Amino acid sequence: MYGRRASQLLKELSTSEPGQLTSFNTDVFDQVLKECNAHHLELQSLMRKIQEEELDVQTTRNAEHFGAVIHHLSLMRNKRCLMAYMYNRAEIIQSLRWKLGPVLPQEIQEKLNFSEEEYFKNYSAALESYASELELDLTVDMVPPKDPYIKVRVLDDIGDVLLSDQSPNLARHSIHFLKRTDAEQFISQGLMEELLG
């Protein structure tokens, strides 16, 4: 049945955890592209038949016309499904850039196909370029903080780091009082956690 493979891609999106990226389904994606090419060839063939019989394409209602309509609608449906699949994945990739920074963890990178890796690099570069023009890091403080300093515990040995107002030794399990803007990058990478209260 036409469109079944394309709907598998959308079912995969709907069953996955919101905001989580699954591995790019290259096999099904390629099968849908092949099906689109087959619909396109059939559509061209049927349109040629109508033209060879010198029938008016607008008013003719024969088997070739209805076959062409079916192939055209199937082709359009598959394209919409492919676009929805790519668009939703692109939205997740954008949100990962805001949450995790310019470098994705290896387990997420393995889930991307080549074009998505390029999209992430280009999106990241555009975001960094815009932020540098503003001279402002847009990825920190998405909600305005009550206090510019936070108390953090280091989860993994980071070592000596030069921060905006100090250069502490961020040893594992040490507790520090840091500027929120300095700590955000380490928190998003899972290297430290904010201590509340």
Contents of the next structure:
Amino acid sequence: MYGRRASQLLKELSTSEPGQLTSFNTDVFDQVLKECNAHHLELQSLMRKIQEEELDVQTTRNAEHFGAVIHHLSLMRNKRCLMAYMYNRAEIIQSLRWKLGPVLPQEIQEKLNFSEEEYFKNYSAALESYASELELDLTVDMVPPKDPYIKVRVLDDIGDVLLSDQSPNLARHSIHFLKRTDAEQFISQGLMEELLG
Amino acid sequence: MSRYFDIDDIIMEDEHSAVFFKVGANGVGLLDPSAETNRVEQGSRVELPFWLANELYLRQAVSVNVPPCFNLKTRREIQADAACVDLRSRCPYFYELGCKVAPLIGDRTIGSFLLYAFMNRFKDILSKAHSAAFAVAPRFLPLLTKEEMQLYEAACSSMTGFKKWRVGGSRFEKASILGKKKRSSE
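Please show me the structure of the same protein in the form predicted in complex with the partner chain, now that we have looked at it in the form predicted alone.
Shown next: the complete complex, the earlier chain at its head.
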């Protein structure tokens, strides 16, 4: 049936957990592109037949016309599916920039295809240039803070880092009192956890 | 156009229903498995996905039959006890498809039937979502359509959100995309 492969792509997207990225399905994607080309060829040959019979392409409503319509619609349907696939992945990739910062972990990087990697880089650059224009890091303080400082425990060896007001040695299991804005990116990367109470 | 990129909308339009070709169409033998030549004859009955059936209907090339999920049997079951009917196995996009297909088949009863089904099921879903124990996945979940599932999850998450707010807790969290990976590698 026409358009079935294309909707497989989207079913795969909709069954994956929201916000999670699966590997780019190059296989099916290319197959759908091939299908599109096949539809295009069929469409052209049907149009040619109409012209050969010296009928007006605009007004003819014969069997060739409806065949051509069906191929045209299938082509549009496939296009819509492919576009939606790219678009919805791009949305997730954008959200990754906000959650994980400018560098993606290896295991996520592997799931992107080439153009998506470019997209991530360009999006990241755009966001950074805007933030530097504003002189404000937009990705921190996603939750309005109650106190500028929080207590954190370090979960992984990070080493010496230079933060905005101090340069602590962030060894594993050590506990620190850091500025929220500094700690936030470490927490979202899973390198620290917030201590409560 | 606003729903052009909407995944659910796209998948919903993949639901099949039987149509009756009022015209012949050349070069599309794939649509009709019984076709011997590469064409669909005038007057043949073919199963088409909604996206194709709808557009062909607008061009007056086909007439559309009622999709099987809106047949008399389903209606009777809904009237008997709406909450217990397994709508997902019939059509995961029951309501959305119903709304789109109603103008095509000229059946005026579908609208009120959908409303009746939704009202009766919604009440049940909401009360179960708010009171159910969160650890176990309730037995009635596989009966819900996609839209009802989203309602159920929204109700659950608002409930957990409320409980979390009452207890107070960490407001920073590790990005959810990293969560799974770490645990599996350990």
